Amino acid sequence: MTADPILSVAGAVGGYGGADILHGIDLTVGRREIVGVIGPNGAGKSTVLKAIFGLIRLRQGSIRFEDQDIAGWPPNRIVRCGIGYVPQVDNVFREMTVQENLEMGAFLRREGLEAALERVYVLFPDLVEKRRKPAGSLSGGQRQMVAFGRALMLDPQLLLLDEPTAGLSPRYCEQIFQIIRDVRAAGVAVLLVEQHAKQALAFSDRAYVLASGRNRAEGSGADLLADREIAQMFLGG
């Protein structure tokens, strides 16, 4: 557990109707750092970014960013606490152009909308000449990108991320990953569940691995890395 988290999740028990796919989750996320999540399909990782985001009501268990408890909180309030979200589907409006989904991202701003956006195109670069274009013409990468970009646009202090790499090209993939390092830098921390395991655990500051809904192992990237069973059970040997 990090000594000063920005996030911390608790014995969180919920799920989707009356079936519970978390079983007394505990995770924490420090300032600036990159934490992922990873397992099995089913292991409810999607499911604890759903609970920390206001999608799904924990029938147990605590959610406390800077804190306070937000477990129970819907998620536009959750927004304006300072907390982003990019699902893995249904990320972009694809009738709107690129610029008009960054700007939907910033509907709570009242003022700095110009510098917000220029923020967002230095970031995604490949972006500003596909500005105008509707954003489901984009390439899958480039449409992530536009989502990550939307999710930026308000300055929050954490970002959720939903299999920020899924069907992306192993090019994008690496892209992906290098702007995630970049939004950590420019102070925000990250939680993201990731299907490239080994890739995410390479790049994360500390991970946990999750099992039927529970808390499996958790530590530093490297030595998740380097654990023979981890490696054995969740990376493919």
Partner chain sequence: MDLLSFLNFYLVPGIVLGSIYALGAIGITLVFGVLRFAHLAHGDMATMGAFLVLALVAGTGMNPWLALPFAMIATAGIAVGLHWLFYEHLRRRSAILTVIASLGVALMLRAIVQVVWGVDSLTYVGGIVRPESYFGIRIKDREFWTLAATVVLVVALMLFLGYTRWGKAMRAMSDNPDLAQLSGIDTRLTTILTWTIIGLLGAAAGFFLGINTELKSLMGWYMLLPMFAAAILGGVGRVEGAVLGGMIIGIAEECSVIFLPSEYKSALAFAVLLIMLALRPTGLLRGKVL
The other form holds:
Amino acid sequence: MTADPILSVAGAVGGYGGADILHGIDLTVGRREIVGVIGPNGAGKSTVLKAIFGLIRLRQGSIRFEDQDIAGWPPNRIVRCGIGYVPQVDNVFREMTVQENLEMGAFLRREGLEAALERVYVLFPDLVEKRRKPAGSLSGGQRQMVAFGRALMLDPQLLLLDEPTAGLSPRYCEQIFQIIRDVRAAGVAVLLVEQHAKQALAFSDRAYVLASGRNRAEGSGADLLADREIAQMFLGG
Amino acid sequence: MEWLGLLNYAVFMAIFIGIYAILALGLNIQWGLTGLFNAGIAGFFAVGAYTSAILTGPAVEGRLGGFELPVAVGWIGAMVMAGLIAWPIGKITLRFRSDYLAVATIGVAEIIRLVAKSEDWLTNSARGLNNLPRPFGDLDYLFSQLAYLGLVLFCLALVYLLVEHQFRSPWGRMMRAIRDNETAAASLGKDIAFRRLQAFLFGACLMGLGGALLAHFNRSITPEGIDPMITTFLIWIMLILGGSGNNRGAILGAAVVWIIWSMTEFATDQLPTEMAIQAKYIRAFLIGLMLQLVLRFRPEGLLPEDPTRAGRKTGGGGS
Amino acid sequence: MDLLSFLNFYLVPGIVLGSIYALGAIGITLVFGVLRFAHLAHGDMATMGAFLVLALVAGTGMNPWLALPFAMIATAGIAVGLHWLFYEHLRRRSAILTVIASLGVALMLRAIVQVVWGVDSLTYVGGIVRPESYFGIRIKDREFWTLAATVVLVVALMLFLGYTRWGKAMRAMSDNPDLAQLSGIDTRLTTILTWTIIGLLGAAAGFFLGINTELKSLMGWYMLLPMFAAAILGGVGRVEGAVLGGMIIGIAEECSVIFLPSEYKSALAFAVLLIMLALRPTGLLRGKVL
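Moving on from the form predicted on its own, kindly provide the form predicted in complex with its partner chain as a structure.
Full assembly next; the chain just shown is listed first.
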């Protein structure tokens, strides 16, 4: 548990349509903390992120962000209060330029667009020369940068990342992890769902292990990595 | 005699309801079971009517036809021809979402209307094809009508049993699965476009039969007799109001909508002649509005598909 | 046939017709792209716009070209109203239901035109217009203004989509609706904006058809097939594709009378539509496929 969490989810129950996927999840994220969520397929990892972002309505439980209960809010209200979300797939506007993608991330921002663009370009210098190119023409890693950049345009306090390294080559994975560290260094807390459990644990400050929609284990990345049972369950021995 | 007039009228109405019920059952296969939007029902209807007319009608100099074949052959021909017209359209558009089928069927209906209106050698243009044989046409008026009604009801019963059987068969279950969740059905490895094509052709054949039944009842078919928008629309409302996916609902819808439609005609006939033209269009407006109201307030129709599944189709299908 | 008569009898009318189709096809492609359904009432909406100009001309005696902007705004209002009344409540259900509803709307709009203005052909201004000759190429004033107005409208739309916040929001929604919502774009307002633009352009297309030919209650319905063919030919969701497709269909239709009976002009659009769907459903400029 975190002393002064920026986000705390308690007793979350919900899913798609009639079927529940989450059966009572608790988790917290502290300020400037990188928190990983791992678990086998179908554990409800991505569903937690969607629930936090208002894409899925919870049947029970609360989601507090800063001092507000945001459970049941629509996504566009959640974006406004300071949470950014990067979906796993289809996370850029393919036919729009890199710069336009970033501008769309700042749709709710009335002023300070230039400064926000500047910050993103400082964070992702590779994007500067591509800014007039359609995002669909970029490589997987660069596209991921665009997706991150778009989500950072409103200066969120918390970034939700759904399997940011899925399908990327190892070289790009390392790059993405570096980006996440940079994002944190800029003062943003990160909650990420990862398929590569080992990497995610090595990289996160703290992590949650989910199974079948419930909390299974929690602890610092290093502790979980050392846990034999966890290792056997998810890390392939 | 008053009661005789009423009886005559009731039989006349019942024949129309029977023919429209067959058309609505055809649409039920396409839309109710498979989720395909055919916006050109009138086109397939017309193809059936003209095909049967050409096969069975009397010979006329300079025009195709005059084969004077038995009426039953004409009806089979009507179904085959409607299916043949539907085949390439379905083949090309059913790979995509039904929006494309809607546009393509509007196009087919339009082309068929043009052919019917302008090809002397085939359809005798605006004058249409006349003097068609009518089964039991030699009897006295009322008996002839009753006999034709019997024939229509016989066809309707056959069609109903056939369609109902298909609905309950594994094929029907598969079609519903495709309709309700395309991605899941695709992952099962079914060839969706091909299945949809089967359903589309099946429905189109029944629409062709409906057209043939009407042509022989009237002993003639003219382009004026088929207002594409009104015919297509009436059948849509019959099905949606009756209950998409429910065959009994389709028949009930045909009866209810046809009776309402005829009543409005009664009502507008009372108007002074200078308003008669406008009245026709007001009726068209009202059926458009009726569709909107049904979609909004009773999307599952009078007889929903299945009490346990009601609302799922309209709620969960498509994208 | 020499070149000059080809230009005068086929190409010039083809370009005029093409620009009318182009404006109509832009509307079709915007609904297809941004709102993701085939809007079958688009033609009848154009008819409504054309007759609203007629109502203004008859009511106030003003020049039809001056009446056009007012009719465009009124039609935009109608388009937004139709969305509110008949389409919006269906958005959480299967998209094809909205297509069915739009066919019902087409019938209703047409019926209103027929009740109010009747079914006979009408014109904005009587009399025969003689074309001006420029180096042997004969263009009527109204043809010239149709082309000029089309260019202005298309350029204005392109600038709007390319360089304004809300224009980009429309493109974003067309590109990736889920991501648009996640980014905080107000998709409800963007939808209303899209209908506004569709109404404006639809009325213009109807008016241009009306002033270059005549006004009929079914004029828009008969335009539906060529407009859809143009949108699919150009690539669904692509404004520049709709313009290209509209021009090709318009010119091809005018030239088709060389080898086809003129009743079958609309068969040509239908053939183009089927051929494109069979061979290249994304269209010439790589559009979407629903």
